[in-house]
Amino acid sequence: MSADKLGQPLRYGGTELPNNVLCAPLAGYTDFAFRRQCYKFGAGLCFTEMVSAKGLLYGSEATRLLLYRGADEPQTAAQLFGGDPLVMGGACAHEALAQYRAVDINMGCPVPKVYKNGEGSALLSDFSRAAAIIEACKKSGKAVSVKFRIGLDEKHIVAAEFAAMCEDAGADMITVHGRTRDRMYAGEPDYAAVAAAKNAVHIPVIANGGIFSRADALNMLDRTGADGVMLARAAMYDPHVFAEVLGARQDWDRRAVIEEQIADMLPVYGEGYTLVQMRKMTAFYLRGTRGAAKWRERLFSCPSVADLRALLGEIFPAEG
């Protein structure tokens, strides 16, 4: 059943999505020319960076790079993070967001500054707060989603109630991430709780958390009834494991996408930036490949993207 329902198309507050297989934001990753990746391989819909709402109103040069959207991106949906509803519903209908027709809005951030400022997952805590964030959310006309976690901790699981108040406060779509804040990426989803999510509320819920494979996202529509999965640093190590998810697994040429991100980005970010970048993304596309150690020591030490490329022809010299 759940084999019949993984790849189906989703629609969410206007919103048509060609297929159930997102990718999830990932801050310092999902810039512009990786989610163009992503898109090549299946990803119904990408997510940008997590984008601070009071970096956006003060008119942030290092927001507005994080806004950068391609032009021949099909869609994406901004998310943003903050912790007052004015601020936030501001951000939402500001200029820099003109661009993104949804928006989503982070309640689930586990990390420390994060959450001592209120904002991401210190939110679970704030049912009012975070109802009248999304209520000013949807004051901007665009489609809205919230991605949270199952609560704080496993003595406050409160995915069920937070679902619905998400709905209740206007939602058009949640994401559940089956761990709780303080177990940030480690262990076994809770799939009951993410399934308690799904049976509380009538929007589309996507379930996130220990997806890596077709299998795992079969597994996870299985036991919690979700209407779709987000992967997530499943995609930061291989972008192509969308095909995989969505049963059409092919042969990737990891050198011509590293290639072709560095083109992508040097126009937009630069020399400096892409070639900070593209080690770090370069790094992670070496995973399971021989000599990867010895490879990576090499990467971090090149100088130059000229000098990254010439360490590619090495690295995948059967591959470009």
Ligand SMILES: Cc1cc2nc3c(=O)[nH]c(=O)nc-3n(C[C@H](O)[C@H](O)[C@H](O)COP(=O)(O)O)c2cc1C
Contents of the next structure:
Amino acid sequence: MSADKLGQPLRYGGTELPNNVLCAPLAGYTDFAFRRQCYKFGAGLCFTEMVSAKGLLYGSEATRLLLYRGADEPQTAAQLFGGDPLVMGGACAHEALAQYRAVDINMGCPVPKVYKNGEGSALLSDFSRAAAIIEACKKSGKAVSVKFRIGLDEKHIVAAEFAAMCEDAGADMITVHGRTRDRMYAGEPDYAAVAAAKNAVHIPVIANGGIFSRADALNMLDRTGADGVMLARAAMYDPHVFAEVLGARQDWDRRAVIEEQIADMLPVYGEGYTLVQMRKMTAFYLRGTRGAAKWRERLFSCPSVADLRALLGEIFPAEG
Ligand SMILES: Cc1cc2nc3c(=O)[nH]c(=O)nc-3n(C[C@H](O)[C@H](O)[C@H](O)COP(=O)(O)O)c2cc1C
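Go ahead and give the structure of the form predicted together with the ligand, now that the form predicted on its own is out.
First the chain shown before, then all remaining chains and molecules of the complex.
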């Protein structure tokens, strides 16, 4: 049954996504150049990395770069974090977000700095503020989704109640990361808690956590009844994973992917950021390939994009 469901179009917030295999927001990774590769391999929807609503309102240059959207980019949702309904509502209505028709609210980030500010996963224990944030964001007229964890710890699983609160407050879709805050990214997701969230609402529910293959995605859909899946670390290591999950595995040209990302990024982000970013991404993309360990050291000592490009020629001689 889930094999029929996996890859189906998904409607939310008045629009139809081509399929229900989504690429997660990933701080430090899901910039427009990376998203372009995920879309190319079939992702149904991508998200920007989490952007501070306060930073957006202050008009910081860093925020502007985080929100950069590619010219021919399909619909992408901008992810915001913040704990103040007024600030969150203001950010959604701000012109910096005019290019995005959909906003995702981060209610799952476990990082202490975010949590201590009453943002991210802290909202799991403040339902009324979380609801006020969703209502404030909805006033912008954008499609609004919420991404949250199943609870703070095993003794406080709130997935079903929190899902119902999101729907009542006007959310168009939710993503449930099937782990508690204290588990960070470790261990198997709690399928029962994700299923409970799915059964508590009528809006689309996306299941996230521990999906690295088509088999994992089918297992997640089977065990939770969710309407779609979201991949995070799997995409970061290998954007081609979307083709695999969608049952359209293909040989992928790692060098071409890296070169395209570099070419996209350079004019927008400049040499320094592009170099740091693409050394890191190249190391991920080489994981599991022959000689990966040997190349890592040279990769991280590349002093310029030109050197990185030359090294790519050595790493992938057949395609060079
Ligand atoms: C490096 C890194 C950055 C992340 N950044 C974000 C973020 O900006 N917003 C968010 O909602 N979740 C973020 N997450 C959480 C992921 O979106 C996802 O929920 C989590 O990794 C579980 O999925 P996975 O098991 O497929 O990796 C991040 C995770 C990682 C590993």
